[in-house]
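Below you'll find only one chain, the form predicted on its own, shown as structure tokens.
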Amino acid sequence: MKIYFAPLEGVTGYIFRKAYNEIYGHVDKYFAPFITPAENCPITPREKKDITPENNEGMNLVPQILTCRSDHFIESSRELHAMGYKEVNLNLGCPSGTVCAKGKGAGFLQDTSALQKFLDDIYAYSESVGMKISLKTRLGYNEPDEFYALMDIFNAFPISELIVHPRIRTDFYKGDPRKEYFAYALEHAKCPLVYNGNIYTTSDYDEFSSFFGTSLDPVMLGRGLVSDPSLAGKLKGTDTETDFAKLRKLHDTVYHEYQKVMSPDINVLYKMRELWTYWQVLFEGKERDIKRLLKAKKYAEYEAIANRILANGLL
């Protein structure tokens, strides 16, 4: 089976898929958080720097572009293509308040007809110049019956690969994904498709499996992934368990990569805490200790605290 990582802002940076993909690997397909092009400015310094070949060397990697406006995911691909990327890929999905706001993400499913022309815009660039579009998608912005209206759309065009969140703008990432309309588009869609959403365990991939009535292949992990980085190993069938030893070896890499581009302490810190709100689901009975390392704000108390978890993950 193939498997995605999904592209988590702040998170899957290059730093955190560089480690992970030489310590675990197991992953087909990476997507790095999306780019968001201005006027004037296809790719920001920053962007390029977590992008670049050479910081993601012996990983496939994908760009996601967020945009509402053709001629800016265009100048992108184009400088994603120069850059040597044959698939960029077009954020339909986030659902943030400031970013849905401007039109962009989850924001550019209301607007149907404006959502039709930028992909005619971009497909007709991609054809051009024999680079694949693949779009992350969620049901709809207010109902999730407006699926049934983009799956209409999509069907219009080349793309080569539809990522379903099977979500509304509105659910954020809360209660049961709507399966029902997944299962809708494995019947109607007329491009490869990829399932993501709500699979933290082998037995959760199993349940969703077993209610389309096929193996979901390729699957797009995210927050599950990130919460217990063995996930993929145990889909594979390779790891049988939750390795401890690889974690903190993860841990390690991603801590000290981190020194070395970022200051002060707490800098690295805030990176460090948020891969900590999703480990911590691993240290059953190690609440306390993970609450005091989440207000640590230097190396020292940090590292301590994050010694004694990780050891106990290791007894």
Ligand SMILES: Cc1cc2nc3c(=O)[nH]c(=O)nc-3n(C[C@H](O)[C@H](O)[C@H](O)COP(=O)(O)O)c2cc1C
Contents of the next structure:
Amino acid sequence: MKIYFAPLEGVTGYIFRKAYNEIYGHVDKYFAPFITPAENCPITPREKKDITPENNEGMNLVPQILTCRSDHFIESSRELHAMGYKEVNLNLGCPSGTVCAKGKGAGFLQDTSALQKFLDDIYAYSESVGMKISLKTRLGYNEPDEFYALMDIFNAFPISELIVHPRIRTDFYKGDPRKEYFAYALEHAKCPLVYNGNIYTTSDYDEFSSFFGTSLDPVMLGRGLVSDPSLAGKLKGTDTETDFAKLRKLHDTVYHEYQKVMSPDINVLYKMRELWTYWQVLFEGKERDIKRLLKAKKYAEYEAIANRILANGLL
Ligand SMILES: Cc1cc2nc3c(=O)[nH]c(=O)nc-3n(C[C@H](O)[C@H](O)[C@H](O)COP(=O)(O)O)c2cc1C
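Following the display of the form predicted on its own, present the structure of the form predicted together with this ligand.
Every component of the complex follows; first up is the chain already shown.
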């Protein structure tokens, strides 16, 4: 089976991806958090740092673009193509208020005629240069039934893969995924489909697969794979338990790499706190330590608590 790592802006940047890939592996494709092209600036230096091949060695990476302007999308794609990328992904799912207000991300799903024109332009470009374009979409903006019309639109284009997160914009990342709409996609999509949403455990994967009557393959994992980095290995049958020695290594690697590129100390600790909000589910009974760790303001304090928690995982 193929496993894709979902893009999580602020979490799965190049430092995390590289460490994860070296320590765990098992991921067939990584999707980079979105880049947002602007007039005369297809990719900012900061964005470039995240996707430059030298920071992503040994992994299959797909950059993602967030825009509603086809000229901007094409300019960024050209630059990515020149960097050696053969696939780019369009973000049609971001639910953020500022993004949607500009008609991007999930906001773009509201204007189907503009979306159709945009897809006309970008697929004409992709065919001319042989660049694959995949889409990552929600079901709609206000109503899940918007998905029926969207599916008809998508079916008119040579989408390399359609990744569906079966929620609408107003769901953000909460509630149960609207599975029946992914079932509709399975029946009607003319392109390869990828399921994404709320798979945290192998049982979740089995439940979703049995609901759909087919093994979800490929499957895209986001929060579940950050929370339990052994999940990909478990799904592929090479791991049966969460590997706490690897988690320790992942923790130490990203912590030291963040220290090399970030300052002041508190910024590194903010990054680590975000990871711990995912990892905390692995450390039942350690809630008090985790609460303290999430408030730590100095490296020494943070390290003492993190060492205690991580050592506990190895017992
Ligand atoms: C903190 C955070 C950042 C995200 N950043 C992106 C992003 O840059 N691009 C994108 O397509 N989706 C982004 N997503 C959505 C995830 O890729 C994924 O679709 C979502 O979390 C549902 O999958 P999951 O339940 O497996 O996590 C983000 C989600 C979260 C929680």
